[in-house]
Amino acid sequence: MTANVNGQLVKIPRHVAIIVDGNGRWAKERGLTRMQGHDAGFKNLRKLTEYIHSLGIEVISYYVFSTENFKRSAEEVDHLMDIFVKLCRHELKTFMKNNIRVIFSGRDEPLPAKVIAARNELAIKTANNTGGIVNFCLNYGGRAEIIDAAKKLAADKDADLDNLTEQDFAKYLYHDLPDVDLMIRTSGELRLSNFLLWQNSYAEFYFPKTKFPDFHEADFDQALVEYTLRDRRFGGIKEDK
């Protein structure tokens, strides 16, 4: 798929993911807390995420909160599980006016109740939306997915182990989604860190320097020409004309 952005034709990605990075810098760098680089953050992510619907792309996958961000400091965590809760309470309408399902990638453990209760609400409450899928990677590691999918497969007394497909496989995984096309870290960090480890197999990633609550639409669209601009042989050879 292809379309005109700003006068440029671009392919258009199937699933983005966006590890959400640099909230915390972005602030330091204007004398402000940590806690207000987030509430930047946030109210960034509030826009970008229509403006990327609007663009036809199916899914959307945000890094918001990894389960090493534990090790953060209480306020800190206590802010962002506040953030957290906001989202899924004041942005129903929006996801709703925008037909956009949500889902959450992630274990429970050790979330709060009301993080808990919050997200599994706005899941129930979209489920039914049909124009696009955001998902909300919360107290997520890409290696506590796979081994949480293989606890999945080896309970499921229905599985065929011995013809066992990848594809099969993908279907254990907290949400059966297509693979990524496009991985995008913000801030200029060169690492995955632990983010949709099996979906990113094939992913063509970009480094913006840009931190995220600075990370807006022109931005994006960048990123989409970039991405326009790579070859992508999933292995293969290109062959000469």
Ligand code: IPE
Given for the second form:
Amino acid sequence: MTANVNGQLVKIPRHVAIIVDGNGRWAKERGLTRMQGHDAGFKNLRKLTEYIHSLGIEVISYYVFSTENFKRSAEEVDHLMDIFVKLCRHELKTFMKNNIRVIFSGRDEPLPAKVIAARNELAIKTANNTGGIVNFCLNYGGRAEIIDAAKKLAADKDADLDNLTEQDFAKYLYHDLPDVDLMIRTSGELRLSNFLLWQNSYAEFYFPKTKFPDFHEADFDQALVEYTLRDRRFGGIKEDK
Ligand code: IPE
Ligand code: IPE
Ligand code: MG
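Other form of same protein, the form predicted in complex with the named molecule, not the form predicted on its own:
What follows is the entire complex, opening with the chain shown before.
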């Protein structure tokens, strides 16, 4: 699928994954606290999500909290947990209006009960929406997801291990989503930090220097322009090359 953005014809990926990064440094540059940086980042995330879905992109995965992020100060972790609760409650209306289904990837432990409750409520209320998916990776780790899938597989008495395919294994992941086509990490860091290890297998990577609170619609358009220029070979060889 293609679309016209700012007068340019671009390819529209099915699944875009974004590592929301740089909130802390964005705040520091402005003499603000890290908490204020997260407030700005999540305000931007709400706006950006509406735009991305308006382009016809089916799935957006956001990395909003890693299993490793619990290493941060209690003040910062608590603030982020409060942001997630507020986001789940306040954005329900917008997700319903836009027909977006919200899903979550990650472990329950050690999330606070209020986050688990708000998360589950949003997922249940939007479960029948059909206009696109937002996948929040919250308390998420790529290796944890693969281990959890392996455990589910081991517990499945009907699994046919001898003939197990990649498609079969993917059914045990938190969600069976299409592979990531475009993976964006803001703030100039050039690493995956344990994000969607299985699903990012053949993703195109894009690393803008812009920190997430400043990553707006025009920056996303630029990512699509770059994605359109990529030659995706999936291990094969193009006949015309
Ligand atoms: C947001 O950015 C990441 C989370 C929401 C956990 P950071 O908090 O990692 O910002 P930097 O990398 O310190 O700038
Ligand atoms: C990755 O960012 C996790 C999220 C954005 C949620 P981090 O800022 O935690 O990653 P590192 O520590 O720089 O690799
Ligand atoms: Mg960071």
